[in-house]
Structure formats: C-alpha cells, structure tokens
Amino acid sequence: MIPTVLTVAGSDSGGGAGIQADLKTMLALGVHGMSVITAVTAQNSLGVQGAWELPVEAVRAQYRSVVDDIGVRAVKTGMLPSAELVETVAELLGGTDAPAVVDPVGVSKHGDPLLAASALDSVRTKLLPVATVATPNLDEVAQLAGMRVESEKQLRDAAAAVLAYGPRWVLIKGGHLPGDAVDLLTDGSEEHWLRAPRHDNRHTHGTGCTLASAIAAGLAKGRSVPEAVTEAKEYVTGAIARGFALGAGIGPVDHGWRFRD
C-alpha cells in the first residue's frame, strides 16, 4: 500500500508553495498526498495579494474526513494564520497516531506576513509540543525565540531555544546565511549537520514547504528522523538547482526534477 501523508496548509494560487508544493513533493517521492486547506491566498511570483482564512469547523471537518476513513502515516503543517486555527490543528495532531512535521510558517518568500502576531504564543505552547520535527528558518527562529542568527555557530543556540518549546527534533534551516546551505538537525543530544552547495538561482519559491513535505514523506515510509531529513535535503537541493522563472518575480523550485533527470 502506498504510504499516505496529509498536509494541513494554505493554498498558493501560483502553484509554487503551500498545498500545491506539498502535493507535488509527495507525488515525486512516491507517497499519496492528501490535504486540509486552512487558507486561500491570491499569490503569484511577485507576492501575496490577499489571504482568506477558512473557518475552524471547515478545517476540522476536512481533517476528520481524511483521518477517520483513510488514515495517515505522517502529517505536515504549514500556514496556520490564526491562534484559533493553530490550537485546533495542535489538538487534532495530538490525537493522531502519526509523526507530525511542523513548518512554523511566519512570512512568505516575498516578506508577506502569513501568521498573526497574536498566534505566536499558540505556536510556542500548543503546536510545537506535538511536533515530531519542527523546521523553522532563521526568520521564524527570530519570531518564535526572539533570536537573530547571523553565523553558523549560532545554529546550535537557535536549536536549543526552539527545542525548549517541546518538539522532539528541530531542524534549523540556515539557508539565509552566506556560504554553503547549512542546516542543523538535533533532538538535544545527537546532532546532524547537513551541508549542500549554494546554487546561484533566485527561483526558490516554496523551498520550506517542499522540504517539510519531503521529510513527512520519508517518515511515512518508515525512515528515522535523521534518514528522512537527509533524504529530504538531497531532494530539495536538486529542486532548488533547477528552480525556474515563472511570471515577473521569484519562480518556484522544480518539484519534478527527478522525473526529468
């Protein structure tokens, strides 16, 4: 049976990030992707022109419909724009016997806010404690922990700050630092440093969604957290290398690069 993975996230009308990126990633990695849409955005290569949050009852109904009938081997969360939605999804995850990859989405690639400031405390106290793996980038570390990371040496401190909120593992994504793309995966005792060459390509829309979904796909296949993250890093590095122009702004990564290779 094909492993099943559920994404709980917002829709990106431009197809580069969000639910669309998640489902493309899951297809590329050989799992069956399912979705709970939390918000609808008007979004393209230039930015987010509008966002509309779905009601809590609609999110809960989508989740229960999928989980109660089909079941899931892993869940990935993305855009949860309000405290009420964060707390609802955290409750649902807590009652689901499957690993959860939490991408604490705060802002879009273009700098548009995707999380209300009032929801930050709910992310810290409700969502992160039920995460198997949390995958914040450096902007999200600053939002959650009030810490500005400006060097690779500070990644360990950032990981400790996020782990204090309760996830079993944290992957601090250091892609915003100069030099190689360096990430740190740790559970507080063991560490895995993941390095990849930085590709000179501005078309990187959807990178975070893609990485988190790839990790969830690996966990659904029965991989350990370090194995799933290592495989996901390899996949997303290839997708970034082949990111392509789309519209007048920042294009997406290429989720289907392995098919073309």
Ligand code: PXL
Second form
Amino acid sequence: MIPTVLTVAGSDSGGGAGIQADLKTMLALGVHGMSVITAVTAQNSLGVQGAWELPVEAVRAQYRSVVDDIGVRAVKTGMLPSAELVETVAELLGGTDAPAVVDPVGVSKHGDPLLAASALDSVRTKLLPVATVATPNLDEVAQLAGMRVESEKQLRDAAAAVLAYGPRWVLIKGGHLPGDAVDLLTDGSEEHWLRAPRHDNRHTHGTGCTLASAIAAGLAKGRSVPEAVTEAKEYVTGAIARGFALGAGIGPVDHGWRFRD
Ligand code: PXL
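Would you generate the structure of this protein in the form predicted in complex with the named molecule, following the form predicted on its own above?
What follows is the entire complex, opening with the chain shown before.
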C-alpha cells in the first residue's frame, strides 16, 4: 500500500510553493499526495499578484471527501488565510486520527501576507494545539510569539515559546540566521539540532512548504518525528542546492533533484 498524505494549503500558480510544492514533494518521496485547497493565489517569481480564499464549506467538503473514503496517514497544513479557515481546519484535524504537520504560514518569500492578522490568535489557540509537529521560521516565531531570534542559542527560547501553545513537537527553522542553516527540533525533553551548509542560491521559493510536506511523507511511512524531520531536511537541502531560475525573480527549489542526480 502506498501511504496517503493530505495537504491543506493554498495554490501557487507559479508551481514553486503551496499545493504544487506539496504534491511534487510527495511524489518525489514515494507517497500518494492529495489536496484540500484553501485559497488560490495568482503568483509568479516576482510575488503574489492576487489571492482568493475558498468558502469554509468548500474546504470542509474537500477534507471530508478525502478522509472519509480514502483515509490519510498524515496531514500537512500550509496557507490558511482567515481565522474562520484556521478554526475549521483545526477542528477537522482534531477529529482525524493521523499526525498533523502544521506550517504556520504568515508571509510569502516576497513578504506578501498569506494570513490575516486577525487569524493569528486562532493559529495560537486552535491550530497549534492539534499539531504533531509545528514548523515556524523565525518570522513566524516573531509573529506568533512576539520573539526576535538573532542567534542559534535563542532557538531554544523560541522553541519553548511555541511549545507553550501546545504542539507535540516544534521545529524552529533558523535558516534566516547567517551561517549554516540550523534548525532545532524538540518536544521539550529531547533536542535534535539539524545543521546543513548554506547554499549560495537565491532560488529558494517553496522551501517551507517542501520541508513540511517531506516531514508528513516520512510520518505517513511510519517514521518517528526525529527520523522524518532528519530525512526531510536532507531532501529540502538537496532541493535548495538545485533551486533554479524561473521568470525574472526568485525561482523554485528543485523537487525532482533526486531524479536528476
Ligand atoms: O511558503 C509559504 C507559502 C504557502 N502557500 C502558498 C504560497 C507560499 C509562498 O509563496 O504561495 C500558496
């Protein structure tokens, strides 16, 4: 049986992030990817030109169609643009017996907002408590926990602050710090420091979506959280190394890099 994985996220018309990144990652990692679309963005290498949220009923119906018939071994969430959608998805996840990887998406690579400011409290109080693993980057840590991280040592404080909202594990992504790309995975008792060399490549669109989807793929295959995160980091590091130019701006990571090497 091929493990089934569901992404609940927004569409990126440029194909580098969002639903498109998630499904490519899942294919590359040997699982069956399925999607619940929460929003449609008009987007390219230069930024987000427009975004339209789907009605709550459309999100709920997609989710029930997939989960009730096909079933899911893991779920990943990405762009959930409104408080109403965050709360709907949190409730759906709470009623599903599968691990959930929550990427608390705040802004795009270009700084375009993908989440209403009014939804932040719902992310903290409804979505994070049902997460098996939450994967904030440092901008999202600042947004959610009001904490500015400027050194590797402070990743530990950031992890404690996010864990306080209730996810079982947190992966704080330190990639926006200078130097190596260092992330901290912890459940409050174990600590796993993941380090990868920084690739001098500006084509990194889709990095966060890809990492979270890769973690979900690993969990669906039955890996533990530390194993799934370690393997996902290896996959995304390879994808970043092979990120390529597209359009006039920031190109995507290469989801298919393992097929090419
Ligand atoms: O990487 C965050 C993200 C999530 N979802 C969608 C996006 C992006 C970034 O561009 O476009 C749809």
